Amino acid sequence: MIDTLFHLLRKPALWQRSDKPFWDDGHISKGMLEAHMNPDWDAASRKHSFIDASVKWLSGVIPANSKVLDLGCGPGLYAKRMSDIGYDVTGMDFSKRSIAYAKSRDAKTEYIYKNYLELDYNAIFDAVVLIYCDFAALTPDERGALTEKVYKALKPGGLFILDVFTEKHFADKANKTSWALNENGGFWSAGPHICLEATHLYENNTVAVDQCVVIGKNEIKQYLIWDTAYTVQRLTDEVSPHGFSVKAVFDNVCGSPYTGEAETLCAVLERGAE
């Protein structure tokens, strides 16, 4: 076991993967599930207020009655929402759970359980968002095969809305080690565990790890949750190639003025014609 620890515990290399699944973990989706549906919580979804504002302005920036396609829709939050004012709209997620619950109580949306990395539309969305900083969770070569995804599944001239992190969110992200002692389970397990937690940056601070070691009765788990920040040149280099303009930016996605101050920023790009 010291040794499978030593191994785990080392820095990982850049972009290295969990082996373990995270999104689809049968006990880890129940955690995730409950983080989303708290509405005063900043976890796996933002407050619920804050989703109210955000689907407010994305109604002000998005035509009506458009066909949305929105990835990573966990639990229907901002999709049962935008039905519910007008919008034809898709959810996709890769957990089983958070797919359930939305079909659960939204008939309205089209719910579809599916990794968004396998998105294969042609040119039948209007507008597609991807929103809570996902986009930044991705390896560079997932941002560029999402990137042309996205392109192909939307019409010409149709908008790419998303948010990502900033330096500014990277502030307290010095590298720091954890450890908890869950005597009848928690997050990461149902049953006893050690979990061991370390954040560490890579590529000039721009690039960070949440490196998570979960020691069980009889397994040892890893998971690695990895972000990257943005400034708005870094983002337009990224999408440019792939065919989208930056049609407009701003500090959250809510809309608030741009300042360049704020830790997240919000891109509304734009698809060029063929």
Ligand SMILES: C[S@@+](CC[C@H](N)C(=O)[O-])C[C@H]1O[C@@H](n2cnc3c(N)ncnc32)[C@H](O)[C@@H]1O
The other form holds:
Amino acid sequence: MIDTLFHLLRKPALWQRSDKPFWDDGHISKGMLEAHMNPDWDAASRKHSFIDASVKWLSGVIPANSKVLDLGCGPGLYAKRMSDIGYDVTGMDFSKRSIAYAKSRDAKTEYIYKNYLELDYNAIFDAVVLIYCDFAALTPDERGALTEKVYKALKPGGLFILDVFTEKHFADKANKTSWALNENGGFWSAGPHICLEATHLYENNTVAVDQCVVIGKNEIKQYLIWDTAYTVQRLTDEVSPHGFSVKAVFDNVCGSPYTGEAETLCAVLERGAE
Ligand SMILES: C[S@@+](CC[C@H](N)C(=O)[O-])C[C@H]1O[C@@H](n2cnc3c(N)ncnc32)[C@H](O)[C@@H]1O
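The form predicted together with the ligand is what I need now, so please give it after the form predicted alone.
In what comes next, the whole complex appears, and the chain from above leads the way.
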């Protein structure tokens, strides 16, 4: 027991992966879906008033009647709204629970249960969106591979619209630890458990991991959630080698003008010709 705890509680190696799946876990995905569907919570999805404003803004950026792919669509909060205003939308997510929920309330959108790192389309879409800073949670290799797959999935001139966190979001991140007693279960586990959490910083405080070790009755699990702080330059340097140019940047995915002072950065990337 003590050896396992020492092993799981050490500062993880940069980009080390969780030893347990996270998004598609039977219990965790239940809490996630509740968080998505709470209109006033900025947890798994943004507040629903923000999503309304976001889709309104997107409708001015993505040409009418476009074929749109929503990566990590969750329960379809953006996908359904985009379908409702006339886009031909495909939503992709690897939470079975979220995809089942999305399908149950939106027959117009095509929902696909799939890991978007295994995306395999050829010049099908006019626009691809990846919303709520999920790009920055991927490893550098995954980001490169995904950017290439999105390039392939888009028609020439197609748009890749994504948001990421900035250094402002990292300003109050610090190497810190905490613990919680969840006698009646909680987000990470249905049964009684103790949750030991730590945040660690890497690479001049531009990469962070939230490490959560869950000690249950019969099992100890570890979850690692990574995050990368972006600047416009860093994003440009990452996507240019994969054939994208930065068409416009904003403070968020509602199209607020770019100030460089916000905690997020939204980029509209344009796919070049081959
Ligand atoms: C923070 S939530 C955002 C959901 C949605 N974009 C929104 O803003 O309402 C991230 C979503 O991405 C999904 N996800 C994470 N990694 C994924 C992957 N590799 N392939 C497919 N879906 C993924 C999760 O299941 C989850 O639904």
